[in-house]
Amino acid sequence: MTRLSSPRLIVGMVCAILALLTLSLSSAQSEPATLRNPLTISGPDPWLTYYDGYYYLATTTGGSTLNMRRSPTLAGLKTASPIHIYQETDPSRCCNMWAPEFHLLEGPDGPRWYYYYSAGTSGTLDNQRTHVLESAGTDPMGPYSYKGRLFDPGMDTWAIDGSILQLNDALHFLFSSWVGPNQVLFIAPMSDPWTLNGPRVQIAAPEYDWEKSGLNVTEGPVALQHDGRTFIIYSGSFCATPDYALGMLTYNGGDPLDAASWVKSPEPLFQRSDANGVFGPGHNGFFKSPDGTEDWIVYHANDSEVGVCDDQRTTRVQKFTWNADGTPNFGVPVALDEAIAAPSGDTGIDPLPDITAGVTRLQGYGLDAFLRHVDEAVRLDFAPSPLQDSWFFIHPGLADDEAISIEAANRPGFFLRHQGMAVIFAPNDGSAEFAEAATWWRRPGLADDTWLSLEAFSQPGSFLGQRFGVTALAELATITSERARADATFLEVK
């Protein structure tokens, strides 16, 4: 005869086995979130900022917009749409934007956020000058409206990488220019976060051969503070080469409009690695991990030695730790195969540990040709060069989340979109025209229905096709041949 276990013994297995299940989870829970870099396909000049229980993210767009990432978790920046914050139609300033950079300052009607950044006119670089928005509140995302252009009247020039340095009380601004052959480094007191009060004080130039790589260059300074010294981080030589690195200052006390009080190091802090393959590491920034206890970079560089001054530079990110001397120690770029912890508080998993995994192509009926963006136009390419023209990221319908958008991956957020017959590569400028018009019905496809066809969702009946050898819109009913079904057929390859 079986004995019955006793209602005792039973309570007590059961609790035994609640606990090493709670014991298991809260193991697993323990153990640090990983990601793995790149955050972006497309990032130079990154800035990125905790606040408020999410991260900021903002980077070069090279056009007239200006876009901005947010997400609770620094891997969810992956995959998080870039949102359009500010569009420019000003023709003294509206393209070629560059470097963004936000600073929480305090301003006339409290604390308010300011948006750094370079532009200039179009069909040239040599205009360049520093911009800045101001915010409406105290949200990273805006709305942001147009404050000024800060300049010194004594010498308005070409101006780029604008940056904060808070120090003694005041404001001052850094900022990189060109004094003959040479890209050098300037601060000047500012009155207001969007004005100079003062002439710019020249406090560094390119002198060693680490900062004389392609061209002579000292850019991008960023302040760097810590338990009472103050640093700037710059990067230094041609961003087109392989060589481009981050070189320090440190203050030495006294007046920070002298440059007597600026001590350069003459070794880079931050330099390629080839073994993991990292080139040009640099224009950066800084940020805090959620709970305040760890310091991060935040750098752009290329997979490649070849790689040069555009926008395939990625977005990277890496903990560092500080010198018994009380210097940073920025350790060496990480390669892209390895998993690193999350910032501390972090618990987010990475969506996209290899982040092309994300990525998709769309071929052409019949062809070995793919989609693709040649600034804002579109057309089908045999060899898409660079490849990452003909790289995209679908996501849910802008207008209906039960179609689709078409995102550029090397350019974020600009969207395929049609304008009337037309179809362009368009920045998201927030309108319900705009989500319209970048909203596309998947269908089954005209020449194949294992391939294929997008419909317009604004346009019912017109399909994303050839019209007089163009990449445009065409109504069904001309779509009669089999090149033009062949036309507007695709195949979704990832």
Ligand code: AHR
Contents of the next structure:
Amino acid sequence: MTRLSSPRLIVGMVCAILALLTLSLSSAQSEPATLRNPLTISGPDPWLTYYDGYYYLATTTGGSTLNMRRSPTLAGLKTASPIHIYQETDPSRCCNMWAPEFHLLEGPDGPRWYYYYSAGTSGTLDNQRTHVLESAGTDPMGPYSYKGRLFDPGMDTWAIDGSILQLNDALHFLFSSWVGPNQVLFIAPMSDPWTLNGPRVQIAAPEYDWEKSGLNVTEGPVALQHDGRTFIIYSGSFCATPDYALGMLTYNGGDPLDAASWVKSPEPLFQRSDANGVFGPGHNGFFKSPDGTEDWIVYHANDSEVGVCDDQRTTRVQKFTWNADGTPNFGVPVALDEAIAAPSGDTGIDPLPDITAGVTRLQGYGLDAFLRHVDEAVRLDFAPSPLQDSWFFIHPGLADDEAISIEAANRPGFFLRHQGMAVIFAPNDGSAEFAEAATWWRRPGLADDTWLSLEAFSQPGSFLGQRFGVTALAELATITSERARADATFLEVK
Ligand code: AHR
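Form predicted on its own already given; the form predicted together with ligand AHR follows:
The complete assembly is shown below, putting the previous chain first.
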């Protein structure tokens, strides 16, 4: 009978354990990182770039602020906070900020990020124009300063979805505008990243049925260059329809400012997939994997046929390839539950395998901090962990459906309520008292009226804020300092 302590057996067992460890380690290392879409619960018109070790993502806010998310891994963008990089107060360009794009271009003081976006005046979309910020250095997070409005002095009309085409050692500005019943694509020459120095030229208009669903629209132009060839990918049809899709113009080598130099493909290259539950995919951007070997597309889409052109459009990404004839092959938009391999050179794991649809986070004013529960306690945290403790479902108010009630997404039935001046998350006991204490009026932010303050339904004049350094109700009469106003101001981040 072999004694367990015999040296040969012990050596054999150690070797077996080492072999198992090596096998498990190597298999773990060989497992490619994967991620699932969407990257953001609300993320229309996304623009995504990999630069100097980080991914950067900006999406339409629709308000008076511009944002930027940053993460060392693509999947990490899911939990990266959208940091405000600019807030506009000039009424001529204050509002409806759409379609952010940031391009690293040569400025007078060296390379700078030029952050393009559409914006207009409050209460109407009729005054949308294209604007640009300039970064102080080469950090995409900024700081940024307003640089100017881009327009053709000879035809200064509605303009959106500005983008940059660098071709034949020259800068060109691409954008979309209305001509009669059609939203068309224009190109114009640029003397620098913030100035057009010649007339705009129309290079595309809706002509095919797939560009005319809902409205006659061609918008969201973006340059794509590969192996010496140049394409402009654009979105066709009305953005509020499930038929919104991507089309392509191919540059044929002539003068880029001549419409004849751009040949349109008759069929869309990327469109809805009912089988995969993806509707209205469009308004895209492109980025490379960290090691530069892969081409990826970032786009927005709705996950239901009734989805429209609002902030419920989510940001999605997927790799694409090239056809033998040198044109891009975007494939079919992937389903949300499909695990896709992360970009080559991206070692990140997916921190949140699947984002719960419809959750909202409450960001503290001017902070990269979010409201969260800790059991029944409530506080602002810079890095809530688990992140799910800062996820909420915003419901019609339990006591008044014109107001709201805030339920912890990972503690069903637990609602934000006050007890006297204290604020807690507590289980809904179904009583009228609970309903009233857990109902909040949305009010214009006390620190910034484009943000949000929450007035207690059952204690008018008292707002969710801070008292003695903890999250609590604060009476308006005591919210007199800038700090107190900021403590009582939040942003609903989807
Ligand atoms: O998402 C807002 C605007 O809607 C985008 O800038 C444009 O592409 C679409 O019409």
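Numbering follows the first chain given and starts at 1. Small disclaimer: the values here were computed from a predicted structure and weren't measured. The term rigid core refers to the most C-alpha atoms you can superpose between the two forms while keeping them within 1.5 Å.
**Q** Residue 89: with the rigid core matched between these two forms, does its Cα shift 2 Å or more?
**A** Where the cores coincide, residue 89 shows only a C-alpha shift between these two forms that is less than 2 Å.
**Q** After superposition on the rigid core, does the Cα atom of residue 402 shift by at least 2 Å between these two forms?
**A** Yes, the C-alpha moves 2 Å or more.
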